[in-house]
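Okay, so here's just one chain, in structure tokens, the form predicted alone.
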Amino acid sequence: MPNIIIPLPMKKTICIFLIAFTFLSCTEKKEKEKLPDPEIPYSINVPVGFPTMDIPSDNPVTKEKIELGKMLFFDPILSLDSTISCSSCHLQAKSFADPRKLSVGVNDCTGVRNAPPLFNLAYQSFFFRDGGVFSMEQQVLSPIENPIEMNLDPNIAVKRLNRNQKYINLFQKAFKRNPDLFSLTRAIASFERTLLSGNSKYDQYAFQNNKEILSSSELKGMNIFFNEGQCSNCHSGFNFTNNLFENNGIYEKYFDMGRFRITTHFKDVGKFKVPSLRNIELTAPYMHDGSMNTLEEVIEHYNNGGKNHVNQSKNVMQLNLSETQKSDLIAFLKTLTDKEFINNSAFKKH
């Protein structure tokens, strides 16, 4: 084979190319070494009898996001004076509700509505009692910036997080970016999406085929709930809510106009989102303003048929239940308590 003679200019070109290729290869290798650890996929265990959960395409669930979101949920860094966290008004032992009639925010400001429990949020289409927010990610900002709750400009919250190296590292690991509003809201929403409650005595009876678990009184109460009590007209489905807005006639005149504040339609005066009855034994006081302290008061209200407000739901009518029937109904409602949920260590503070 004849020798191939390469002209000098071409030799220089080849050498430069080889050097550049070697440099780029080394640089690429170093950059790969600097990349954060890959995200760890997380599969949410949906309770038996629950439908498939919809996860937003811009916020897939990962272990890193959930851990970060839980840390933020319990951290008062997101409030003006660093004294209030999400967990201040949402206690796990109370199904992430507040046992106070009205919650207390920074500077001892008193809220205007009873804090709702937090569970099965991924199955909700509207958030807050008047349904003013449409996504879990969006709802994160409301309590942070609300002047009677955490009272902090979310942009200042982000600046605080960016001064904390631990949080910078965690956000980089979870989102490949430093803390910002996008990642802040999606981290807390990811944690809240895992707050699933679906292992009560009723669930074990209805979905896990344990037909011996309910007592005679509880079974009678279940029959009242789904039949003559007409409770299931509004509190229906696997989550015991029709996800609509109803006026349940607790007042003749409403100081809090409810859904009207969002729609400005007169037909929505006094309407609030129908709550799930899961864990209802734990979430007193009841109603949007915490005006009823016991389940007995609640049952008595519905048994009497409400105050007949012009917008009152047609499902609220006089029931004429006996004392025994009312007791049986309450016994059934207590079968919706999920003790596994309120003791789940995955939801507890780090």
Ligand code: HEC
Second form
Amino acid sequence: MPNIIIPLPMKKTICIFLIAFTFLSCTEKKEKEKLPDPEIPYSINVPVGFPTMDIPSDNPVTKEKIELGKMLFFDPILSLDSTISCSSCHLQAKSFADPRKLSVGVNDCTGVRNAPPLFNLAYQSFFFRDGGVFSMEQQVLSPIENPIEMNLDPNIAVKRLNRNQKYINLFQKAFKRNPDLFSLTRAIASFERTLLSGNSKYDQYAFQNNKEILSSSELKGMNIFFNEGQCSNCHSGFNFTNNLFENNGIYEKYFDMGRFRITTHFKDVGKFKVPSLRNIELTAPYMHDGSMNTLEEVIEHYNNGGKNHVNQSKNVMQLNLSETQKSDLIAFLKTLTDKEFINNSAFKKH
Ligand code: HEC
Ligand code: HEC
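Can you swap the form predicted alone for the form predicted together with the ligand?
To see the whole picture, the full complex is given below, headed by that same chain.
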């Protein structure tokens, strides 16, 4: 059990109440609005070895949208008391993850899930750890209106932006219209699409033909990852995820039931989206609830073969790795760190 049902003061009780409420109400917003005028397209440079990126036809990427989206990402104007921005929980130095076990929103409300890193989002078909949201544009509204995150009615957010001449000008430049839900979601989604990470040591080895770059320990670790460790049964492909929901056996009994929340099928209890392992060195703590603090702890978990929940995947099994093999595997995981990404000035606040 994650240790979040500790005795709580009143304020925290309210948070829990709100959490229960948001768990029940999976928001699905439909927006039907007319398309903006033709825009000058901007082509996002996809890293070597990555497939082409699907961009929705109602939101072609432009420089103006990316700039505006970035400004909004860093602006606490989108939270109830103007204290929290997207970047409060998604830190570039941490590959846009949150180093805290659980994120803290307005009024010191603590959530129930660890904030995942943000990169290569354009290649995801589902958002959030249970895959409850299907499009990046739709995803943007969730943290804004979530009572335990930014807790602001998006319509009020739009009203605020319409009282701000700087934003009116920027929205006019990007969308030829004043701030509204259509343009707000599309601006932030455009910025999110530019968050591409694909220049780790591993990428240089695998896709840029730099065969000398990995040490012998890293190469041995890579072999364990793709072969006897069975890791690539789930963490597969260029983004180290099969984009499915799996139960990797971290609990006998799950407090957060994961994918079950969305489907209500018992076979989905304890299943979570298989996360990418890129930049994994930077995104501790690990798992949906931030319950593991180090990569050593994660490897120990897999080596022991999991807690045997009824839904645990057959691909999680006892591995009997030696101490050297465990450290080789960790050395390999650290080759997935992309320093260029976390230092990229294009993603920094102005
Ligand atoms: C209070 C902390 C907090 C704030 C503020 C916040 N997030 Fe998050 N974010 C989270 C948490 C926690 C999750 C995981 C939620 C889940 O899986 O149910 C998440 C998940 C996401 C995801 C899904 C990633 C994936 O791989 O599925 C995206 C994208 C995202 N946030 C973008 C944003 C944007 C854009 C903003 C600002 C509008 C924002 N977040 C504000 C904590 C936060
Ligand atoms: C059955 C599929 C499966 C297999 C096999 C598997 N994983 Fe995972 N892995 C997952 C899932 C699902 C999660 C996320 C669980 C959660 O959110 O609670 C995860 C999480 C992780 C995390 C934490 C990621 C994060 O951002 O919190 C690491 C690190 C990791 N796995 C490494 C490995 C390694 C190394 C192996 C091989 C020894 C491996 N995995 C094998 C499915 C799998």
